Every structure is written in C-alpha cells, then in structure tokens.
Amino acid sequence: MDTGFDLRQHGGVDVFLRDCPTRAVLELIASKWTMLVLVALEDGRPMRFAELRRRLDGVTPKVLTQTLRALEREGVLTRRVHPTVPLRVEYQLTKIGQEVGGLVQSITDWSQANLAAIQAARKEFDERAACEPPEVTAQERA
C-alpha cells in the first residue's frame, strides 16, 4: 500500500502503514484515559491509586488498573510499591512520561481555549444535519 513518502527508506516508521509499531503508542496516548491519567501526573508529583482516581471522576478501578499497566509497560510511567501496611503504591511519570504529558497537557490547553468555538461549530452541525436528509457516502452505495 502506498501512503506516500516512505520513511522506511531512511531509518524511519510510516504511520500510516497498518503494521507500524508507532500505531500502538498512538492508540495508547490517544485514549481518553491515558491522557487524563498524563495530565493528572504532568506536574511530576507522585500519586496513589485512589488519588487518580479521585481526580479522574468516572473512571472504574478497572478501566484505571488497565491504564497504569499499559503506560508502565511502555516506559511512560512508573509504579513504586512501600513496603508498608497496608502497601502503598505510587504512581510518577518518567522522562518520556512527562514529555508527552506535556504535549498532551498542551491539546488539554488548546481544547479549553476552543471550546466555546466547538461548541458553536457542533451546535450549527447538528442544526442543519436535523433538517437536511443524510448524504449518502460512496461506502454506502458499495
């Protein structure tokens, strides 16, 4: 499959190719989760389980747990057991953690600034969807 520029060529990944190991990080990141979980440990304090979960209100201890392993496997944060009673764990992003806690902690900046205009845009979308009948796409016609 041709998706243009191939940076194989030199060194690189493509993207855009269904087997590109970048793919999985990107899936990772770009879940909503995950990028509450980097915004709430962007500021490099350690945190424990419940206070995560505290600050991300709706999120089920499983959904958390399946987050935190994910982000440790991939070197994004780090998860420190105290040998005390009860345990206490802890969770603080590494060195790759906080840079893209910090990109992420700038979309979590961009989003804010712009909401009223997706709002509005959304708003107008769902306005003139109610009162046009549905375009069919060439997919649907297949």
Contents of the next structure:
Number of protein chains: 2
Amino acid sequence: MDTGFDLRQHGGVDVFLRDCPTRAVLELIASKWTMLVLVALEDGRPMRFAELRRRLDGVTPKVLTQTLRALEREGVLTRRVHPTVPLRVEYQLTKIGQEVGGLVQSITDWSQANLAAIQAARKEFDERAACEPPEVTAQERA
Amino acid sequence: MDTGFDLRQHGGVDVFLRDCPTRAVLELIASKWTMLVLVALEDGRPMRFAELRRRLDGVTPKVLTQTLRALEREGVLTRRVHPTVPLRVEYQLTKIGQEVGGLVQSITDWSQANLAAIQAARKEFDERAACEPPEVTAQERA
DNA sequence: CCGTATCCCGTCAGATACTG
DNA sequence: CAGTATCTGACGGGATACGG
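Coords for the form predicted together with the DNA, given the form predicted on its own:
All chains and molecules follow, beginning with the one already shown.
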C-alpha cells in the first residue's frame, strides 16, 4: 500500500516510521551529552574519564558514565582499561564513531557560527509574542 | 588563565562551557522530534500541519506544536497561516533552517547506512555483559 | 583515579478530549 | 483543519556520598 510518501531509500529502512530501529540511534544522539562527547573525541585522540569530565563543563560522573556506556554499546567508542595504579581508563572513537563525530561537529560549528542570528530570532519571536492580541479576549463572565 | 584546553575558535564561544548559549541550540536539536522535522522539511518544500503529523509516525499534535514553535522561535522555520476555510497553515524552513536541516539529514543518512553495524555492536555488547564475571563476586555473607 | 549507589526532582512526552 | 487544555507517568538528569 501507499502511504503517500516515498520511503527514503536505504534498504527499506525509514527513520520516519515509528518502530524503525534508526529512531533509537537518533534518540541516542539526541541525549543531552552525547554530541559533546562525540565532538570532544572527534580527532581520534583517546581521552581519560577525568579529562572528559573536565572538558564537558557541568557533567556529573554518573551521567557521563551513562553516556559513555550507551555510546560504547552502539559501537561508536571503545573503553580501554589500563590496570595500572592509579587506574587509567581511556575512551576513543571507533571508525564509525569518527564518522558520526565529524557530522556532529559540523552541527556544533554551525551552532556557533549562527549563534547571533539565532539569538536575534529568539528575541524577535518573544517580543512579538508579548504584543500579541489576547485572541479570545476573556470577559466571558456574566 | 589557561584551562588546559584551547577554546574552539568562534568568536570566543565554546560549546563545552556550561553557560554557553550554543548549548541551548544543541539541546533543541536534541529534543526527540526536532531532527525528524528538520529532515522532513529539508528540501525546502512547505508542509502543512497534518502532513507533518502523518509523516512523523507517532507524534501527537501537542508535541508537534511544541516542536514547531521552538524551531520557529530559533528562526529555523516559518509558520504561515492562510486564512482560508478550511484553515491552512504551512511550515517551511528558513535559509539557516535548510543549512542545519542538511547537516541533520547527513546524520540520519549515516544512521540508516550504519544500522547493521550498530545493531551488531549492540548485540555483542549485551552478550558480553551477560557473561561478565560478577566483579566483586558476592558471598560477602558470613 | 574511576567510577557506583542513592535519592529526588523537573520536564518532556503520551493519552484523551475539546475548541475556533 | 489546526491546534489547545488537562492530566499523568516515566525517566533523564542532577546532587551527594561512598567503594574498588
């Protein structure tokens, strides 16, 4: 049957569909810290836990661990433990991790480059909303 | 002072910093339906509310409205009302909207292209976790 | 140093029903 | 058609403290 839309051709997989597995991938990227982790590691250099933690200003250890585990599970980064003392754990993007890392970085670059325009748009939108006519305009009391 | 990291050069703006305004942009993109809206509109063709709603399988009207409003506020899309009857409202990406839309699409494309590898990685990760030695290995009872 | 264990709160998102 | 109004629950994320 025809839904009225052509599927985007990738072996019959369509992100727009409710139960499409790619949705999970998107929602992973969508989680609060994922993009920053990917960008931090994008150059391929391994980073230690504490190093990432310092870089991602404001992240708590719990959440950082969650994020890293999730990414490790998807195969975009590896976790390597050096059983030295003190303990040393290094995180590094895999091949596909670097691919998506590059893509994500282009988005953060875009955000930074267009920040001024975005802030201006926000300001205008908010001001316009403030002046808006009350629409249904109350006074429905007797 | 030196934080030990070079700032990524974009007029002194650094995504990694806690209060950097670009964080807000990232978190907008991170919200569940944003990427799909951007990809749906990426080709520049305006779409009606119901059309988007059908395309984004599973989205509820409330959430779709929220998402569209947020994007409109950032200036990445416009909302145009045609006061005909029945009512007709069209959403369309702005110039900067199409820019970021293209970037996001490259990510969804990547997701679809690498889906098999990701699913394999997930499977392996989960199996490994299942076999994992109990680490501290219980039996701390008398 | 590298995490885990708790506790807790806010917000986002879903369901459902209704209006201009 | 294009939304709004409510209510509700889940869970992501934060703070804090502790363990290997």
